[in-house]
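First, one chain by itself in structure tokens, the form predicted alone.
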Amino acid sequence: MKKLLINGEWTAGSRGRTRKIENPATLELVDEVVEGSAEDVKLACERAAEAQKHWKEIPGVERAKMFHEIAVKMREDRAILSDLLTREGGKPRIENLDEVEWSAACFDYYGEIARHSHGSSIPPTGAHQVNFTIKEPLGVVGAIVPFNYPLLLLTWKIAPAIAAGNSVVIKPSELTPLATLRMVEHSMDMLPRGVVNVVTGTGADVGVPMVDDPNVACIAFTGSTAVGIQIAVKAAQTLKRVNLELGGIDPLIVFEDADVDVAVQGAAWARFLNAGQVCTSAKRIYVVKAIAKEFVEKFVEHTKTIKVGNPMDGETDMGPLISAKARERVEDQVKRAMAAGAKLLYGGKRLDVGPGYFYSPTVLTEVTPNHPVVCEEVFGPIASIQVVKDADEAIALAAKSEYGLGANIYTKSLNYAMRAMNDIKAGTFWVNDPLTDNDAAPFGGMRKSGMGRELGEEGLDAFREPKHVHIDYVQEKKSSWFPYARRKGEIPK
């Protein structure tokens, strides 16, 4: 049984309840974890606040050494971490090996950037004055993380947060807490007590008390837009900072000049990666009519080659959905889309490749903007292809959304690329290389896809605030002070 981590101590929590973590591919028990409570959250936040007072004073060069050590330990523990990620979350093992490496690289990046980013010098407004800014940590950061990339999306929050001098209290997804607990215990054990704390449990039992806790200065959350709005409203009541990476219904456009064979495989990977359980996956695919027939035929044939099965098998391309509830929601969305006129070209059914929550990669055409698979976020392996007349219609439809997390296009035309980039609201815009992230570049959404940014120096600034320092190194009376009688000649007559 895995316990909570509070102030460097592993504890069974305040109420003695546990939750079983099952493998979504085999339905076997992986482990049990403690179910945290509001009391546990309160204690963790208090201890984190105490630890942060000392942590913020540690020089950046010392933090950098610790961050590089974390990265080394994560890479050394890559086999075990990826095994846990696979068994608790269902992604293919190869994808989880990548996730561990990307997470380690993020710690390396922030170890260096936080060492040299602290503020700036400003031109003074008068003689014998010095002006500069320093960027101070916020305090305690509450990190609420989803199931689909448990370590990566956690690292994107806590690496910049603690690099900036904050302490953190982590709430992993109740479905996938095991790799997080392993990483904190084995790769982050050199950090001072209380800098990193983990309270496992549900949103109601742990997430809500964390948002409400007076010691928490910022909530960093990845999840649905509906929950993100609730967090933003509650946080506004106490003027807490929020960093929200929310839902996405991202477009992918294939223009008529694209290399169809490349675009087919790129679009399929961008949609079916992690069984479609990716915030930035290509949920709306627009193909220009001139190449639509060839693209659709090749896309269906390529989809048929995707091997679905046990994610521990090295030949598996796609594993199960995370839960029975997740699969049922996808089934309902496909059913409603077909009832509204969508045409099923492939898939649309459960797969008997194991006892878990497997669902076939599915291809739908003749979808419209009003179909559930287009206007709702589909967290499953459903490719919805819309044929459009030309580039103008493709860009217009892709841009027409309440969301704006990411956008993808395939084209050789700089004109198409720049027009689409200018017209489509999206936090990340990918040209011919879908879903590729960069630790040095900001990541986040526009519109209903969230606020704030992770990664890059912008991600560091999300967890600190600037203080302006004004120094006059000569003490003298100022002409602007009282009495104003000596300035009466300045008043216009």
Ligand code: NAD
Contents of the next structure:
Amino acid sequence: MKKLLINGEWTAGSRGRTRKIENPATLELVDEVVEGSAEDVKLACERAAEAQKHWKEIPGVERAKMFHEIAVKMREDRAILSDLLTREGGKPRIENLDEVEWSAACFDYYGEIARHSHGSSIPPTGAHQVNFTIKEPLGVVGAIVPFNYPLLLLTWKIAPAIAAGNSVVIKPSELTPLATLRMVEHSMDMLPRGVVNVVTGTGADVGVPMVDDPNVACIAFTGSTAVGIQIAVKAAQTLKRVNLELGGIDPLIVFEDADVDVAVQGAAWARFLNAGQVCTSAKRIYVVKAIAKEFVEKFVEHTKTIKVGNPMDGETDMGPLISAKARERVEDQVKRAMAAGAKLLYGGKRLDVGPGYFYSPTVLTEVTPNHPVVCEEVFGPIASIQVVKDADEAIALAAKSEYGLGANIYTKSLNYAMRAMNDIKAGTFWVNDPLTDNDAAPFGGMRKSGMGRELGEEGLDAFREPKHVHIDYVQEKKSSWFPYARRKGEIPK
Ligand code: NAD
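Previous: the form predicted alone; requested now: the form predicted together with ligand NAD:
Following is the full complex, with the preceding chain placed first.
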């Protein structure tokens, strides 16, 4: 049974309740985890606030050493971390090995850039003045994480937050807390007590009190738009900072000059990666008519080759969905799309490749902009292909969305690329290389896909605020002070 981490102590929490963590591929019990409560959150946030007072004084160069050690330990522990990620979340082991590496790299990156910048020097407005800014940590950061990339989306928050001198209280998804607990216990044990705390449990029991807690200065949240809005509304009542990484219905355009074979495989990977449970999945695929027939035929053939099965198997391309509820939701979305006129070219059914929540990679065409699979976020392996007349129509339809997380295109034309880049509102724009992130570049969404950025220097600034310091090193009386009678002559007649 796995416990909560509060102020360096592993505790069974105030409630004495546990939750079973199920393997979504095999339905076997992976482990049990303590269900945290509002009381546990309060204690963790108090202790984190105390720990932060000392942590913020540690020089960046020392923090950097600890961060590199964390990264080394994570890499050494990759077999266990990727095993846990696979058994609790259902992603193929190969993808989870990548996730561990990317998460370790994030610690290396923030260890260095946090000691590189601390504010700036500003030209003064008068004689014998000195002006500069220092970027101060916010205090305690509450990190609330979804199920699909439990370590990666966590490290994008806690690496910059801790590097900037904050302490953190982590709330993993109630479905996937195990790799997080392992990483904190095994790889982050050199950090002073209380700097990192973990309270596992549900959104209602742990997430809500964390957003309300007076010791929490900032909520860094990744998850659905619906929950993100609830958090923003609540946080506004105490003017708590929020960084919100929310849902997406990203477009992927294949222009007529694209290499069709490359675009087919790129688009299929961008849609079926992690069984379509990726915020930046290519959820709307637009193909220009001139190449549509060839693209769709090849896309269906390629989809048939995707190997669905136990994610522990090294040859598996796609595992199950995370839960029974998630699969039912996807089934319902496909059913409604087909009732509205979408045509099923492949899949559209459960797969009997194991006891878990498997669903076939699915290809739909003749979808229209108002179909549920196009205007609702589909968090499952459903490729929705829309054939469009030409490049203008492709860009116009791709740009039409309430969301703005990412956008992908396949083209050799600089003209198409620049027009699409200008017209489509999205936090990341990928040309010929879908879904590739870079620790040094900001990641985040526009519109209903969120506010704020993770990664890059922006991701560090999300957890710091500037203080302007103004110094006059000569003490003298100023002519602008009282009495104003001295300045009477300045008033226009
Ligand atoms: P979710 O919103 O259901 O849950 C996310 C986290 O919030 C979980 O830890 C959950 O327990 C917690 N939570 C739930 N209700 C809460 C509340 N009222 N207050 C505080 N916390 C609460 O999301 P999910 O199903 O775990 O993840 C899928 C969603 O996440 C999709 O919409 C996906 O697009 C989005 N996502 C976005 C990004 C991004 O970077 N923009 C990345 C991954 C996933």
